[in-house]
Structure formats: C-alpha cells, structure tokens
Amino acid sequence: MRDDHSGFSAVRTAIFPVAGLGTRFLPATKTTPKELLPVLDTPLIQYAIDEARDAGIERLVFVSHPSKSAIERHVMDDAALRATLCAKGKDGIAARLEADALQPGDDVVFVMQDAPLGLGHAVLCARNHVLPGPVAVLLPDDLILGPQGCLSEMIAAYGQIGAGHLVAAEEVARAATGSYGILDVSRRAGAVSSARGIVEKPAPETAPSTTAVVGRYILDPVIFSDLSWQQAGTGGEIQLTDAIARGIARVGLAGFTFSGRRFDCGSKAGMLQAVLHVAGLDPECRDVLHGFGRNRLVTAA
C-alpha cells in the first residue's frame, strides 16, 4: 500500500460500462437500452452523468454497443428538437434537455464493446481514451441518491486513504454475499475500510465479511495492465474484481461507505423502490401514491 499521499493525481476521467443487453428486464430492454429506463421521469444513465459532472470530471467515457446507438442519443443535446419544443412553446423542457445533455464542444468519447466480455474487458475498452491518473467508474444501474453524489464524496476521500483502488462499499446480508463482491477488512476507520483482498460472489460460508461492492470505483492506472493480462474467469468473462485483487499488494485497496441511498436498479425489485423514493419526493406524485395507498387499505378492509 502506498504511504505517500501526495502520490494521488486528480480523477479527471469517468467510465461508463453501458454495453450490457439487460436481459432482466426483457421485453422492454430489446428496443430501450436498460441505462435509458426512467425513474420516474429521468433515464438512469443521465443520474450517473450528473453525477459525475457534479465530481469534476472532466472527460466521459462511454464504453457501449454499436445496438445501443439510442444512449449516445440520448447523451448528446439534439439541437434540433429543442428548437421543435420552443416553437410549440415548451421553453421550460428544451430548456432542461439543453442542461441535461453533453454538448459537442465536451470532452466525451464513445468506445464499442462489441462482446459481452465482462465488466473488466469493458473498462480495458476504454484504456485508450482516459486522461492520466485514476479514473473513475460508474455502473448507472447502480443509482445511488443523496444530498451529495457518492462519487464527489469518493474522491474527497481519495488523496487521504493510502490505497490506489477505492471502491464504493455497504453492507450486505450474508445471504446476499453471492450476489457481490465481497471485501476482507483488515481494518476500519469511519467510511474507510482497508482491505487485503477481495472475493468475486462467495458463498455466505465462506464470505470474509459482509461488505459489498457496489457500482462506483476510482482506480489506479495499474488497473489497466492488471487487466490485459487478466483470464478470462465466470462465465468466460474477464472480471473487473480480479484484476483490483491483482494490484492490492502494489497500490492497495479500500472501500468507502457512502452517505446516500442506493438503489439496485439492474433488478426489478431495486428499479421500483427507486422509482418510488422518487415519486414519493414529488408532490404530484406523492398524493397519487397516498391514494393507492388508502385504496389497498379500504380494499383489504
């Protein structure tokens, strides 16, 4: 682990691995690429760009498919349907697409992945496209809410923990240690556990904790090389988790504890509590919720 913080240079750049098929929500991913289904009325890929863009970072990669043409769409403004809106009179919506959307003019590169590889062969992907020093990875599917982004609070914590790879953290049953993967703390100070290892979906048995890896990641330039020589492993795909395993004794490994609300969004279950916590801080939506809520209790009475 490295001993001198002043080593850690800015994170400039963030991955976006959006090559994924979302098969769990077929039939209505074979059209609608998983990263554009909306919570409430936001896709989840624009949470991750603000998200980002909130943090500072300066150039966003997007590692994606050449199917998924209708995120890049998304991604970018289209100034033509603004202009559309504004004739109709709708200022107040071509006026938030405008703010939503990457302009030509922003450091954005899209990269393919044309196999389904791996979250690791994804991220290799985009070697050729960031800037020097840790880069950042977010897994949009991964939504996590709260008063200040979970990437922001990342990389304030970054320079000051000793460890090149730092990676978003919470707690898990140990029935759901399988689902993940799973650190093995050595120690614990506040939202920073350090870590000598990391297991890829363990069996509750055998899990050396409880704490989970979720989809937000800084990692040191290491990470690049430790995957191009990474195997392929589950699946036949070439995991992200091995390759941090790979560079622990050189650069070190922690996981933060964020202070939002993450919501598994790769599920069904996790997409609707999301887009309930959403609609549940909106007013409209909120009376629309409460009443579906007196109407099950005068149903079942």
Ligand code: G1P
The other form holds:
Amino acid sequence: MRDDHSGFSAVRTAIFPVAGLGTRFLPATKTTPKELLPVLDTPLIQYAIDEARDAGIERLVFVSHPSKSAIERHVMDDAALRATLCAKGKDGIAARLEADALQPGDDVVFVMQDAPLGLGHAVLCARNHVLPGPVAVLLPDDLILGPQGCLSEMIAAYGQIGAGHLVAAEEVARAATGSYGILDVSRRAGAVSSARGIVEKPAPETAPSTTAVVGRYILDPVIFSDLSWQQAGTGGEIQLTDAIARGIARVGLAGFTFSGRRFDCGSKAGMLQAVLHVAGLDPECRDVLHGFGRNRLVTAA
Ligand code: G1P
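Swap state to the form predicted in complex with the ligand from the form predicted on its own:
To see the whole picture, the full complex is given below, headed by that same chain.
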C-alpha cells in the first residue's frame, strides 16, 4: 500500500450502495433498478464506475440486493453479446461495451444487503471486503459531471486536508436541508470546509448551515467500527451521517466543493436536467432540443 507524503493512505476501494428500492422512481423502478435508469443511453451506475476507475480505484464493492441482479449483469462483461454484435458488423458498440464493462479478472465484489436498514448499514455490509486504508463511497443517484471526476478531485485533495472523513459538499437552499446531511462548518478555505459536526436531514430552522453532503465520500477506516455501534437514526435507518459524526473528534471531517455540476438523479426533475445536459453535449440530440426550443436549459457547465 502506498502512503503519500502527508501520511494518508491511498484510497483503493470504492463502495457502491445499490440495494435501495428506488421508490421515488416507481413505477419505472418496479423491475429496473434505479441505478440502471439511463441518462440518454448510459445507465447511472456506469457513470459512477467510470468515475471510480478514473480516480485509480483498485477494488469495486457493490452492496446490492438479490432482486437487483440486473446490476451485476450490466456491470460485468457479456462476451456472448459482444460476439453477436460483431457478427452483425456492430463492432463499434461491441468495443464500447467491452471498454465499459468490468472483466472477470477485475477486482470486483458483490455483497448483498438483504434488509433496507439504511445507507450506514449498506456501507457496513462492505466491511469485510475492502482493502486496507480509507474507502470511497459513491451514490450513483448523484451524477456529477465536469472536466474532472469528483472522486479524482477529492482524492487529490484528501492527503492535504488533514481530515480522515472527506465528503463532497454543495450549497443548497435552506428550505432543502431536510433532504441532505448538513455540515456544521467551522472554517472555510477555498474548496475545503472544515466541519465540527454533521447532521442528517435537519429541518431548515435547525440546520447548522446550508452546506449539504452529496453522494461522494472518502472515509477513514474508523467508519466501520463506528457503524458497528450505530443505532437507527433519521427515518429509522442506520445513517452513515451519524457514524461520520461519531468519528469527528478522532479523525476530523471536511467538506469538499467539487468543480463539476451535480444532478440529483433520484428525483424526476434532477434526472430530466441530467438528460437535457447530456443531450445538449450530443450533436444529434442537440438538434432535437433546438427543435423544442429548450436549448436554454442546457447551457450551463
Ligand atoms: C443520502 C445521505 C445524505 C446525503 C444524500 C446525498 O440521503 O443520507 O446525508 O446528503 O444521500 O444524496 P438519501 O438521498 O439517500 O436520502
């Protein structure tokens, strides 16, 4: 294992909690896992995998559910499908599928979270499957697009920050604090917000700030022992936020303001914005958008 100059270990493992029921997207998610919903032609999970691989992650741990075996079928290579495509002269798409897919020799683990006990419980399910050192957690619902991957940026910053827990952070409207983990910020310096606390989904009146956690985390390994003691919190679920809070005194916590644009693809509005954004970057689809007179929606970022 590599240690960088500041003494922080390399981030070698990415955990993808993908066991959730996707109730906000029913009926689309009745049989299709929400992580396989497409942004144009690419499922959400693919963006998260690409982001982790671009960040140099060695091991990918998917915390899934027995009813969501389609996720495994998507992320792993399908040589028979590629052979069929090549036989039909569709070598281009076959090559793309091969590049996107994880291969049998890759370091990939699927572990099942049988009961919907919360995000903290999902991360705890990965405990016996991670490599030594801090771990990354990526929530595929939060699609973050930009010139540099959010996790790459966070890993580059991690060793310099001096906090064992680093979370992706974004300012939200005060009215929206009840949808996020919210940081109690003690100091802001550039992209880094040092935090003395974190609270899960506080009401706007009691929220300690409007700096929200979005779905990218780098967590010191103490998270696993802290999660093992964690009682159910908000919503009756074992919250990752609460276990992060327990570790602050020992390892520190900071928020990181990433450069990309984040889309909440767990909501219809966020998914629509993501599709319009990606369509606006695609020559063929951009013409369709112009046809609808909606190109003004996709000009940002
Ligand atoms: C989860 C976390 C929350 C975080 C959010 C980011 O909530 O519990 O702290 O801010 O992801 O998307 P969920 O959206 O799963 O309810």
